[in-house]
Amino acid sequence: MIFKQTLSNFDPKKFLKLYWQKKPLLIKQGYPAFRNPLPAKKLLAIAGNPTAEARVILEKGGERAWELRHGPFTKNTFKRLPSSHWTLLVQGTNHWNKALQLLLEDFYFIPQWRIEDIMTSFAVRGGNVGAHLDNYDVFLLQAEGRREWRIGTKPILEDDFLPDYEVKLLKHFAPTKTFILEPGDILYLPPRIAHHGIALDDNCITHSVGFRAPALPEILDDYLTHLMCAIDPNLRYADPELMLSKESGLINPKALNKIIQLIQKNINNPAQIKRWFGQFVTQNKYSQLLQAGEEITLSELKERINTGEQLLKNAASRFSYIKEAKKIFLYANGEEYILPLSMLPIVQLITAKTAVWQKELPKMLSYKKFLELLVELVCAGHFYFSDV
């Protein structure tokens, strides 16, 4: 079994009340004696995979300042880089590393649909990505080496960025606090807090737990696309009560109100919005990492679990559910499963942390409804068998 490290020196309830989306927090030794599950050699190997999202940022030593390069990268790529002032960023490393996926579960005190992924950065001495801000919350876990973080708490204007750079850098950055993080330390930053992290050592690795904060244009674009597919195409404007008017060019208030009502009635549909949102927030942006499903029967599934094979969640599968009076809507990567409320314990188990899942799974094998749903999820690639 993979070595599981546990988040310590941390009170989730107090954190949510005092810090979440309010102010930064340094968690000293959040992971005491931290053992990094993804050292530089493994990270560089992932960066060479064409399906990985990898970038290198060179503050110095490139063709221009703050040069941005996109992967995949070979070993020779890194050999040709300068001895200082560059950073490798690899997105979604929890999809590549089971121990990091387990670590991500420590942050389930935040609803799962809000959690995006882990981005891992490797930097040599002086490596950094410049002073910038993120539009989402982030926990910065120092894994190896030391990194100095400079934090600015003043509001950032929308146009306060340097022009003509491939990376979005702040034009004016005045740090108000400085922290030096060592392995096991964690720095939490709310959205739009300016920050600048600089590697103090040659083997500086940071795991960044990022959160999903969709922008309103993205939300509306996806919802309206969904609506266009779901709406009755036969719905049209109609005015059987039309009366004679002396102003033929006038769009009168009555007509405008009918249009407003037609739009509001079909767009502002709470039941439809809820179900669309469950699909929207469980969509996975790493579609290239989704596993093909395994065709399996109910009896085969039960037998393989009884013989000791581990059934694991696909790290690239996002689960959430909506609970209503008589139904549960379970979502997995945008797929919807409509279930009776009686299956709530089953849904809670499926979306639970891995440790809970592994402990409770054998006890559930006598429930036919559970096995039937599990067969569907295995066939869809959301669960897979593993010897590890």
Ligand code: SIN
Second form
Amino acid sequence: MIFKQTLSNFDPKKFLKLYWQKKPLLIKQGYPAFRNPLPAKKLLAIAGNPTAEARVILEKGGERAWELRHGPFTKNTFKRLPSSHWTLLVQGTNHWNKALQLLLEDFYFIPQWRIEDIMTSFAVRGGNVGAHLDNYDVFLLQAEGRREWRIGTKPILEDDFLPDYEVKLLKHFAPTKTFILEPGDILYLPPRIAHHGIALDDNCITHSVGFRAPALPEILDDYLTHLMCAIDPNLRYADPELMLSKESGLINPKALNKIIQLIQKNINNPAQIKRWFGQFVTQNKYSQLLQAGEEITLSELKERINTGEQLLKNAASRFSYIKEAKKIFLYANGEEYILPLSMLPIVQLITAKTAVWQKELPKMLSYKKFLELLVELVCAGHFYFSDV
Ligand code: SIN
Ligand code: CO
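Following the display of the form predicted alone, present the structure of the form predicted in complex with succinic acid (SIN).
The complete assembly is shown below, putting the previous chain first.
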């Protein structure tokens, strides 16, 4: 059984009102007596996997100041590193560690489509990634050792980085607050708040629960690409009402209005935007972690659940849904499932948790529509049977 720790000393409602996207918050002992589910040995092993996204940043003692190396890293890589001033960063550790995936559920008071992943850092004394800013909200959970955080108070609006380094370091950093975080403490930072975290101990581990907020260029790039696949290629400008004009060089206002309308009518389509958005925000950037589905029939699925097999959600499957008057659009890693509104309690159950809904599962087995959906989700690799 995986030990589930609970976020404490924290009021999500108050947090959303006063701090989320507004100002930093130190949550002292957010996880009292925190037990780190991903100690250094396990983290270093993940960093050795070619499918993991791992980086090492050496402030000093590398080939140059602020050297950035990319994984995978072997045991030998770490043996050859200096005794201080380096950090290992591993992205998406919740995909590799079930307990971290469960911990991520404590942050589901924020919509899942806004959640990116957990990044875990391991540092030796003095290890740090420099004074920088991130474009996203982050909860920095101290897991082992202590880290000193120096932070600014106001978001920095302009990008102004030191040139010539492989890591983005702020040219100007004037911290206004300093905190020393111990295991179980959490520091929340809104986007673009300057911060600098320095490891005070040799085994300093921090889990960063990071969020995503799509930037307009990303939104337009993906939406317009999506649209290009769906649009009728024969829709074209036409002007049967063309009138004689002496100004053959002029693009007249009527022609311009037609173009504006053609674009507006075909791009600004709320129904299409909503469904594209569901697909867009549930896309998974870790395609290497997606699981192959298991071909299963409805009766096999029922039998395996009845015999007590655990059905788990793949941590790499991102779920979200859109509710409409008569339908639900359920999204899993960019795939769309159109369901009747009567299935709302099931969709809520499926998306709410990774494994806890297992308790409710046997009760639902008589509901055919539920089983049919589960079969689809198992075949697509979003759910899988596990013996843990
Ligand atoms: C770290 O854990 O060392 C860095 C995390 C961050 O500053 O975003
Ligand atoms: Co940061």
